[in-house]
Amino acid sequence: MIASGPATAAQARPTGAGAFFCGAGLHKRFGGVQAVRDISLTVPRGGVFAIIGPNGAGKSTLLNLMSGLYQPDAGRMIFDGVDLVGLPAHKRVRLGLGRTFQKIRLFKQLSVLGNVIAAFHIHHDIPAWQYVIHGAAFERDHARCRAEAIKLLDFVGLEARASVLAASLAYGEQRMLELARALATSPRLLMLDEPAAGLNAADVERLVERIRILRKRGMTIIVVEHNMDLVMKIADRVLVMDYGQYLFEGTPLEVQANSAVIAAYLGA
């Protein structure tokens, strides 16, 4: 794997052998801004991997590279043996990469239930003509999607709000609806971009509990987050970025004790 930073830091970084997701030497520039510079990461299967850093560190840009919203200027990405570079976002979703967004992207004029049902389209397997003339296969598929969507809404605590418009939800509820919609794509790797942003303490605890349940079910989760309490509660490993570059990677306890991380956050 391509190394960056001091030799001691590079030696501490994982090699990517047997990784569920592996990125190596990722770069992304926007005009004169180097948003991501030589970032490498290895995400093992079945855990929670957090990406943290000060504002402008390049965290969301890295997630956009992983999900296919952006393509890297250089570097490689492998997901469960599949090369992702050049692959568009919708094809990555079919492979099992799901995500939420820092800025909520709901269909505001659809119902809560309709938002979740819409996400199932990525896995529909019925003849195209049945979308025009609704046959038996369409009805069975729609019933299945509706039943699964209700289960997901129950999981995030929104089943009672299924029939209301998404636009009428409180901010925290919209966050949970985004999570349900991402889960509807049947992800094997779920990427959460600032999932706790704007949530009150009770909502954050509910979010933490749901992430723990998903991990117990075997889902691999990547979290980009500013809420350090949340990160320290759920993460198995933490990658720290600063100015688009690798700063440190380790367990939550190692991150909390690292002087370079403390300096980056406190401006020492």
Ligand SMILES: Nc1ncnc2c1ncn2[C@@H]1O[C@H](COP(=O)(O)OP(=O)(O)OP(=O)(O)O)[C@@H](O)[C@H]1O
The other form holds:
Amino acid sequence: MIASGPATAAQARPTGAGAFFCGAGLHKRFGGVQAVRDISLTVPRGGVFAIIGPNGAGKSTLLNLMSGLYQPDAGRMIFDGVDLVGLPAHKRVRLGLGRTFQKIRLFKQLSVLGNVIAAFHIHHDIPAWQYVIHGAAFERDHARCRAEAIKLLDFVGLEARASVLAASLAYGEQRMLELARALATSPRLLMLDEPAAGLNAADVERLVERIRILRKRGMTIIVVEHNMDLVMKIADRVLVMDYGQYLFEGTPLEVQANSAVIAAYLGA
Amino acid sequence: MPTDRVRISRRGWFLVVAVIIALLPFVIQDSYWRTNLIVCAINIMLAIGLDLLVMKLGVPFWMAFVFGMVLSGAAGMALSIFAVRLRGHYLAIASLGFAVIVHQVLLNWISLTQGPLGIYAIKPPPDIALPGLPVISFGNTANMFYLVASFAFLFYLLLDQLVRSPIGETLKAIREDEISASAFGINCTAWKVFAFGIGSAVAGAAGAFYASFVGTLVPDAFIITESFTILAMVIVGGMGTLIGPVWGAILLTILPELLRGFGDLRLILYGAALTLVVLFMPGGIAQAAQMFRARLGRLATATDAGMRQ
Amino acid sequence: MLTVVLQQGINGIVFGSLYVLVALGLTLIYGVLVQINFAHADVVTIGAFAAYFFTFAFGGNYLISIGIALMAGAALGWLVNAAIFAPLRERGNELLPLIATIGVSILLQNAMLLWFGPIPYAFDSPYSNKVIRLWGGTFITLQNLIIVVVSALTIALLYAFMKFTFMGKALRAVSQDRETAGLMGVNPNQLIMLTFVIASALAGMGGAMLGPILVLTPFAGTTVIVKAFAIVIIGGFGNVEGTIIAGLVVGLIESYTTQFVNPGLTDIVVFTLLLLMLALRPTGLIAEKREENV
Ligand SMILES: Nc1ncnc2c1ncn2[C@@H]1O[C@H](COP(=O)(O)OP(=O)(O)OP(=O)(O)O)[C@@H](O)[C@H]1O
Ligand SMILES: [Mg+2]
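Please supply the corresponding structure for the form predicted together with the ligand (the preceding block corresponds to the form predicted alone).
Every component of the complex follows; first up is the chain already shown.
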């Protein structure tokens, strides 16, 4: 049912049956570095799908391929029946792909609220002329966006910081704003790149909590993480990568018990 | 004292053209796009070139005005499709190159522009005769001032509304981080083209007013240094705000007048002032004003607290 | 016909080598700083005036005056870096130094206007009338020969400096990869100052040799600098060899356009070439396309 694994490009046909996201035979090279080599993955609808692996394993590159910031050298990707290859990042957002960045990329000179409102970009409902002559529809949209943005900030625990500049947030708060901003696009598939990096234990707890809530609401979540504890707690499936390649895939318990995975982590 | 009054309104008029021109940059404020300001400034030359075409064809002023805006807006967008591919200084130099080409074409296209002699006696906008009121003639500099001032104000208002709409956030997001912006569904290229188009359209309007006010069009009217003066207005006023360039335009238009008393030293002082502002007040007037207000605010709260104690 | 082609080729190379001198300075500065020095134009002008006053007011030798212009340029380069670029470096804004140097340029041009007046100076080199006959009916004036020889020698010296001396190698390394500079243990401030001094010395001596060819006014440098910008882009910002080739090519294009098309169109041809170039290769001849590491 959930069939991922090493596959040659020829075999690699995204079947899509029952899958929400399906990638097949993905390759990405940077100069001399083969960052992603022949990765295939099938993410079922709903649930949390974790990607783990040592530093430089190609996890972020894989997310970047999925969200469209990089184009793959080879391979195919299907999201909910739509072929993604060649589609620019901004169009994939409209399909329901949302993401956060491992290296935090907030709009630093915008307020916390402004960051979330900027991320509502695809959801505005304003007739063109009302952008220059603000009318009723504009005010309605404005009020709705603000309310939603504040709700999102509340969700991640930043409501009290709404009006400060994003640049002045503490590191952990910036991570949470990354999450709020990604949620503002109303993604159906949310990709989190090391959301717990740099968080203290309490913050991690809160994050786990939030991810569980999102999952309960039916959102599909892909999470790249080094924090094994977090992965074990929330993941339904885990894909392990090493040196850009597929190493293993299974349930958290299977991953924990697998000798190849242990070797990769201890050996690295 | 009538001569004096004319002088003042003439100066005021220039000021307002400068304001219109200086409104351009608000749409173009991200670090990569800062350099694009140069392109926009240079679009004015293009705008003038196009306005010139329209004027030469004998089109009535208001039609020329609309044409000038639409044409230069469209030309700006066309240019931007080329420009969005370029980064930083490459863009700056490309704009410079573009300016040189436009200038040379105007200079060499004698049948259209009469070359270096220029076109003279361009008519002001037609009189407005409202029933029951005296005829409003734009040969009168004061009337012309009000006309242009009201347009400047109108543009300011519209652009101000625009930046206060979600488009403001969109453009700022692009300025801050294009990659991140694209991850939130923002089509950076399209929005840059949009910003370019708006900026150029406003420049086109400024060009139409400029031509009909000065009454002559010589290809040298907006040589490269002139375009940089407009850029300087933006810098001195403060980039990234809408009001900053307005202050910059006012200051840099008035400054040479104020320095007139220094005679030949005037432009030397102007150059020095520009350099000093960049060195010591890089955020421009807008930032200085903000800091001043903040300090006042702190002072106020401090005395408030003091009084409560 | 062949004579004309050859003769225009010679003229093109004369102008081209002067453009190279001016453009090399811009490209060197860009290489280490990623900044554009707009006042570079005025270094050229001041070089020209320095040479003029040395030869005419003081009756000095023209060849020595080139050396004087070189020193005047170097001094001005030192000043511009110390006063503008060094203090602005920490700000990390690519536009501020450009604008500041525009201010400097306005200041210098108008100061020169005040002192020297707007009327063009007749800067006749004593060597302009001595003609050397070459093959096939072509000729070169001694002045132009001096230009070509001095430029070629200077460029060769610069090349040797960058190839064989430690500072030169460091300079090269920085232009190619900014991060290695730190690794080489070079003081970046010294390196930048050195670059400015060399770049401006080149521009100054370029001015001394352009003086007799151009209309010598306080604005003379501007006409050259605009072309130098084009050359720098065509050659690839920071790329020395590319700049040399592009400078000569632009000189030749100008010379042939003047002869066979229309003297009024030279700038249009050169800058159309520039724009075409940028349309095809948005970051210059040397492609630096890379996917940003997200
Ligand atoms: N844009 C790029 N240009 C050049 N090399 C890149 C780029 N992006 C990634 N790489 C390289 O590809 C390899 C995989 O990087 P990637 O960021 O995907 O790893 P990762 O698994 O996310 O590691 P980490 O756990 O450290 O985040 C690394 O060697 C990295 O240096
Ligand atoms: Mg990573």
